[in-house]
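The chain below stands alone and is given as structure tokens, in the form predicted alone.
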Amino acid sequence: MTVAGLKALFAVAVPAERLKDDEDTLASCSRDTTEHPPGRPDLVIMLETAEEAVAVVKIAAAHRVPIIPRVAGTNLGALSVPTRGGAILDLTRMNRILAINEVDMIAVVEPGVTFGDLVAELKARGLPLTIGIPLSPPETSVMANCLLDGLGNLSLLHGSMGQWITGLEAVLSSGEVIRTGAWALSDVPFARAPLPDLTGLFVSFQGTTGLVTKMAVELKPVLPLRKRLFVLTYERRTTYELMRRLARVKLFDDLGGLSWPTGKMLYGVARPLEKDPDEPEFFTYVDVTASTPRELTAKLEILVAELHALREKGAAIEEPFDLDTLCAIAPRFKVFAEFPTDLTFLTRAPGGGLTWVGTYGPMSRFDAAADKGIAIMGRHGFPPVIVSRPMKGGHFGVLRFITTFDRDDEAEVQKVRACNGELTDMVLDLGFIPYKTPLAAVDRILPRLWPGTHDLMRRIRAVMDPAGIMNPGRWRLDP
């Protein structure tokens, strides 16, 4: 079908200014800062209300039109660029907070409400509550970041954030719109449970299950008291042992290590890749909150305690400091003072490309999987750029390979997916699993899924979306 015929089709639903076909506006959505192939929607269709998302879902398939939901585009894994063609559903301008309620801590939001949008309204209302927030730019989608199971500031305590969804509305490919959770029957969507639990068809399905235009979240209490430590360790074995007895000890809202390079790079070094003698390896941050100042200081002394327990095994690790001790020394770090935050550093690296394996996986394992990255990443040519952090307290743990190019520059680009390539074959070897799982990761992990499963998928696939609309090609589902 033509475009000026696919604009026709959906003017019926969205008024014409809102059908976009311009050069910028589709050469915006064909591409993702990473390595993975562009692919050209025909339309991108901005949506206002889920009334509009209803009548044009209907439309697409009884046009077999395939039609990709975007927010913001900056997850890595391309997830929103078409594979074959079709509508972009742009769905920014659906941001509204629909509701606040303090008393239940939930809030409920449409796809485009952002995390910086989200945090403000709650500090505007006063309210002592938040979200976990990714360490990602703030117009990052809370909706999009649950639903692909990302991860937060409080993920160390709560786990990702697909299990902070309470409850979900979302438009079937048949039109239908259904709600799960507590809220297919209860006006307040206070949890998953007791009824069967039917919005984990929609959890890191990437889109393909149908298309979601309300949730409900949990929201946490936000204590008066806090302070982000900040530890600097000088191997890695100790930093991974570091965070294994701070996550089983539970009294932490956040804990995380950036590797060496990052310091560099935030001081404007593109590509560092040549560790001074006496540098940390590691910065290890604590966030700390408590309700009382004997609160906060007993779990200070607590922190400082593990610390010289592994120091008196002969770790090499600083005593911890604050972070406005860090950012008297080093400025740029004021960057990591709050969260929403935009990593510049990382998202405006000369060449504009960045790209990483970002994986969740067995903490016992940690310590192999970074040896063996960084030897992948430095065969490449690339500093081991390296994120890790226990979530959910220790059950598991982020391990993320990150790398910044020139995605212009073709030899560069095959060079990253080649690295990208042998990074995920040695994280699935040791049983780590991508998480908002690109094409090239979904190519790698199939030939090793447990028999049945991918199958399965397909029929929750086929069944929720017989039409074939919704984002094809992910997870290789299609017919």
Given for the second form:
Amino acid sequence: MTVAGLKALFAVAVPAERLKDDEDTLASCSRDTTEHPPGRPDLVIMLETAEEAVAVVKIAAAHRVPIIPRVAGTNLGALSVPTRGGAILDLTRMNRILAINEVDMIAVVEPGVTFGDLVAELKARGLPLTIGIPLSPPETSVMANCLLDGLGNLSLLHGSMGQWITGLEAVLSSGEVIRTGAWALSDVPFARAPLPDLTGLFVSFQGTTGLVTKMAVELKPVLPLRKRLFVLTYERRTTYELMRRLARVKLFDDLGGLSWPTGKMLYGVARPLEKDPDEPEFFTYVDVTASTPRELTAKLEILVAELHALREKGAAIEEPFDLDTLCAIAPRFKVFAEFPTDLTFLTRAPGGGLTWVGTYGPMSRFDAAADKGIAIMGRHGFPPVIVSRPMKGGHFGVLRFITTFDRDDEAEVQKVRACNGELTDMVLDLGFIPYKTPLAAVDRILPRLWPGTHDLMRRIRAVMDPAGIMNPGRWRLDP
Amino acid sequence: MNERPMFTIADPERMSLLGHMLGGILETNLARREAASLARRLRGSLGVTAGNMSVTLAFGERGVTITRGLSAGLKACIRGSLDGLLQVSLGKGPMRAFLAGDVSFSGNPFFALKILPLFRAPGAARGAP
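Okay, that was the form predicted alone. Show me the form predicted in complex with the partner chain next.
Below: every chain and molecule of the assembly, starting with the one above.
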């Protein structure tokens, strides 16, 4: 179908001025910052309401037009880049915070609500509540991060953010609007329980099962006192041992270990390839919150005691210093002061490429995965930028291998693909699983996946989207 | 004569975080006339060791250079925990830090004390000696 034909179809549901086919708009949706192949949409539809979403889905299903949901496009997996053309559903204007239930600690948001929006609204209302905030730009969609099961700065205690969703409202390709969780029966979307849990049908399916237009998500209390401390460790084994120990103590809100190149990149070194043998390998931030000064002091004492215990075992660890001290000395570290944050320091290098192999996996194998990952990145000529965080009390954690590169240099893009491919195989060997899974990783996962699992995913997809229009190509669910 | 002294981090890709942090402070301070004038007058090298990291700051006719590790022929050396040195940079008096055992000096302590104002973080309190 021609673009003019598409526009005529969708103009029934959406005003013509919100149907975009200009070069700039199409180009901006055709690629992300990663090495994953570009894909051009035929049209970008800027939705404003759930009613428009229903009408557009019905038209798309009737005419077999692929539809791809998109907000900021910062998932680092090209998950909103079309694989088969079609229409991008730009959801940035569906940005209403529909409810904030202070007592039950739940927010109901549309897909275009960003972490910046939600945090600002909670502050503006003076509510002592927050949401887990990812290490990503403020324009990141709350819903996208939850539906893609990303993490946030409270995932140490509360797990990945797919688990924070208490209910959804979604449009299936039939045009039906369904609700999941308690919200299917109660006017308060208080939990996924106790009805059969259908919310999972939309989590990590990457938009292939339906278009989610509303999401209820848990909020967490904010305690009045907060300190962010930095601990420098000279060996990664010490870092991971520290993370495992502190995760079990269950007194800290967040722990994040960033490897040595990150600090140098903050100082404008685009590709720090060699570590000073005497410098710390990781800087780890520890977030501590408390209701009273006494509680804060007690928690800090426990942190110091844990560090001391590790030093007794021979670990080389600096005394912790707080964020204010660090930022007074080195204002560039303010980028880590508050989340969401601006991470443009990572993309300052020519070509602006930013990619990762981001995985969840067992903390018992962090050391092995980091050892191998550092070797692989070094072999391909990339600095070993690693971000590690324990999650859900230390049951598992996130381990990311991050690469910046020149997207305009095809040879370098090929090098990144080779490096990330090797990293993906390595983490899969060790039992880690890439999250926000890009197609390149899907292709390496499928031959290893438990027999029947992918077939079940395909059957679920066929039931929920018989028209096969919902972000086709993802997870290789389509014929 | 009021021009800003040249400031260089030798081999920045391989420089430690300590070198970059000290470099960041120095670069900011050298924009101030008083500090620039002091840097122009200084001659000789200072070693700084924080935790396991070491750098050398060489003050010469061509400006200030930070290099990795401790060079030969240092006029003075300051050692301490990273936190101890950060506190000095934030305005805690160096003698107080010395007496508290947070930092130690070797070589010519007067040379070290002369240089320290260049590493006071912008906005830090003026510490007692």
